[in-house]
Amino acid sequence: MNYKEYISTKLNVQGVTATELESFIEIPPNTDMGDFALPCFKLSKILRSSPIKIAEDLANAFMVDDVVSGCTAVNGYLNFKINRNAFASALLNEIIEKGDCFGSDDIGNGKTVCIDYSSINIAKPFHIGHLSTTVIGSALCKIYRFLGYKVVGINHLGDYGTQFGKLIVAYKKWSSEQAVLEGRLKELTRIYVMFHDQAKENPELEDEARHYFKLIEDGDEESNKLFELFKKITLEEVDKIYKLLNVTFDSYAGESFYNDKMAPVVQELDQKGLLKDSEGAKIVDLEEYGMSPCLILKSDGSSLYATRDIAAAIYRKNTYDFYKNLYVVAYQQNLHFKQFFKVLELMGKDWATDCVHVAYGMVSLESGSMSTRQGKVVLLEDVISKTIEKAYKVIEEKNPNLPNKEQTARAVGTGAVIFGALCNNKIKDIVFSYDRVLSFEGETCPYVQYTVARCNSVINKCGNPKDFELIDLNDDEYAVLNQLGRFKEVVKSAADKYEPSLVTRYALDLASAFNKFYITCRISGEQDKIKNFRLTICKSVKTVLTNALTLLGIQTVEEM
């Protein structure tokens, strides 16, 4: 049952619709206060009365029933208590019936969401700075699919620009095909760093790089053959990491894909009188909107990121007819997205408001920021390898007879990396620390995974209940059920706010509530009615925690 909807339809507040009231209703932080609460401060201006009086009047008029068993006014809040037995019965039966579909919905049926994320650069290493965009975008894909949306995950490859001219110059001067095939991305990174070191002393190398990139654009066979080699090696290497992180894409259309789609954009901007000359370059003036100009063409006629992004957005709308078009890109690009979204709006694209920049914080090293040009990066592959190695050592120490130790260590290690990146609000900056990422204590993924394994252990020991009877709930039992009942709302909120960390925090809250229940509520040795009810709680927690972690791209384990 949607309790918020039920309560809001029973309330009769003049000038406020039931839908508005439903949006105001909250879940109190402490169940002693009630199961749901309406803060009447939000009604004070509409009803021209104090929140305290509004709450008292509504409490006096509200009729309790078999669903809502109590309604009280406390300091401007209208607190509701629900019939906990009816709630427990309906919830547990639904979880058992729906299993891995519990929490899913069909609200997205008929709607497409495009999600642009990860967007690696060809011939550059997949470093820890790419972690946030990759796991946030992947989680959003899974969350939206869970809610019935058709999702198009897009890896907008950085496969266009003078850096490829630089690589060809570096390849010809300091490498070979054999060295690249053997060294792969490490060799490409080595010569890329070498180019920038040498270019400080020999600036003419930059002219050579521009020449070779022009050859790529002009279809030169040798230059394009090298470009395709660099691209093939990059995608093969990063695919190993994507598989570890449970990340998939529906499209790898990168910047070069839009090379022949930019001229119509420039033409349309010109026809609509939006293009202006500025020292030989072509711009869209955004001063009226408090922004610097959006540069469309350089003075030499070459395109820029904005040109390609406008072309990509139009292509995606024409191809997928998206409901939402999300860009999971660091907040350093805030201005860029504001500019090109505004240009789309000025072009008369009424769907421009459906384009959303999902900004996230930057990742830096404890010793400073990262730079591919300087060769100063922490490779994501190394991070994952170290966490898997650490997980394996812990398993060897604590449970040396555990079957499938390598598989468990892989699930725990990769889960720790993903969970660590998704644990806090996405907009926060992260200072990367091996100690913190490799920690297996506190609010971590291994804690949640261990809770799933603990549920499984209890079920294996005490039996898998086929049905249950209700018992008088104690506070710890209800606390777990209350958390279980929140899952649907959390998933929808994560989609609405583009915030997978809501699912991460939820998993921690549910695990915490369950572990307290596990300590205080005996299962083995209890009479059958109590045992089966508590086993049903264990089974339900295992199901919902597994569903939550799956949405984050994290595997659970049966035993740890």
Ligand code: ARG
Second form
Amino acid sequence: MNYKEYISTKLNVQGVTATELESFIEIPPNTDMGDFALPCFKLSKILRSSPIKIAEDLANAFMVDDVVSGCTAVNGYLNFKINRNAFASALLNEIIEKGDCFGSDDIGNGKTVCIDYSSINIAKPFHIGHLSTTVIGSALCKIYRFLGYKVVGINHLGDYGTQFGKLIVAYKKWSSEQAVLEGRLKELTRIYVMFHDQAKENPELEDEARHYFKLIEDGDEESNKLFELFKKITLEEVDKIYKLLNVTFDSYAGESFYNDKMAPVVQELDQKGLLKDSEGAKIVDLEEYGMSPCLILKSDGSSLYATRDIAAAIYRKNTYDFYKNLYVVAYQQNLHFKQFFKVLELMGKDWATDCVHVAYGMVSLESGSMSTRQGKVVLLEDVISKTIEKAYKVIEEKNPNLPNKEQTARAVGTGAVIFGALCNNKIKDIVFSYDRVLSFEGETCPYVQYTVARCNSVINKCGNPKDFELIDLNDDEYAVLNQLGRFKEVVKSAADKYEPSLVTRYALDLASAFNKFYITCRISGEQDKIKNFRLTICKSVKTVLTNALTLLGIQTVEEM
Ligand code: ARG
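Switch from the form predicted on its own to the form predicted together with arginine (ARG) and give that structure.
After this comes the whole thing, all chains and molecules, with the earlier chain placed first.
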């Protein structure tokens, strides 16, 4: 039952469509006054009347029925009470019936969404700065799939550029296959840093690097073999982290994949009269749009980051015919995305408007921000293992007899890292704190996971609920049901706003409503009908919290 829709079609407001009215209707934070409310100041301008008068007139005209049992005007708000019993039975029955599909939808059927995320750079350490793109992108993939879309998760690898020439030079001078196979990414980072130190004194190293990069591009066998080795090692290393974080991709087509797909793009730009010479380089002038020019070719004819992104977007449109093409990339790259989206538009690609830069803020540590050059990188792998370790310690302290301690610590530790990164509006910069993400109180993952475990333990103790019969709902029971009823809407707006944090916040709200209910409403020892109804609530909360956490890539535990 869509109550907002139902109410808005019953209201009759001249000059305002039912859809508009529906968008004005809110679920009040405190349901004492009503279950739904229409703030009438939103209608004042159109109706040229005061909100108080509008609310009163609308209340007088409204006919209550089996679905909406009350409608009153209070201070310019029109408050609706719904028939809570009908709402409760329909909702609980639906959750029981749909289980892990509850909240899913088919609105996305037949549509494809491309999501470019994580998009790491080959041979560079995977640090905490990559956490947000990885978990936001992964959550968006799961959310869109849940809504019926076909999703193509793309790791647009940074596998192109002179740095690979530098690595080959460094490898030949200071490393070996064995050292790289053993030292892995750490060895690659070591020799990369060494190259930069040495190149300060011996600038001819830079020429050598350029030479090797050219060899890679020209298909030289030895150089490409080395490059493939660096790529293989990087991917194997990051794959361990992806596994921990429940992250998967459908494509690893990185920057070098577009090597042979750029010439036609440059040609098209030229044909459409968009290319301009600028000191030997080729650019698209964007001054008219208040932006610096988009660089397409350097004076030596080589392509740039933007060139490859333009080719990639066209390739994605041709290959997947996307409905939307998302890029989960830090806000530092705002200009880059604005520029190349504009270039696509100028090329006459009407789908340019379906390309979206899903920008997010920076992650730093309490000890300050990171700097690769100063060697102050914090590896994501270290953060995750430290969090798992800490989770293990907390379990040892609080529940030493727990079976599967290690598995639980892993779910709690990685969950805490993911949840911590998905907790706030994505554009906000965040400061990562081990203690905070692992706390059992407040807005944390362990708090939500613990709530699931609590539901589970009640069910284990009192037995699975049988077919329920309705009882007279008290406010705490209704508050939980009210949250359960919001889930679908939350998932949809998380997709619409590219904001997985809405699901995170929702999980916290539902957990907190449940915990309040759990304190005030007795279950064990209560008479059968009430007990069974409340157990049904426990089971439904477990289902919906699990569904919400799954969308975020977080595992639940039965006990903790
Ligand atoms: N590898 C890039 C970086 O680390 C991010 C790539 C994002 N995706 C894209 N299509 N530009 O900065």
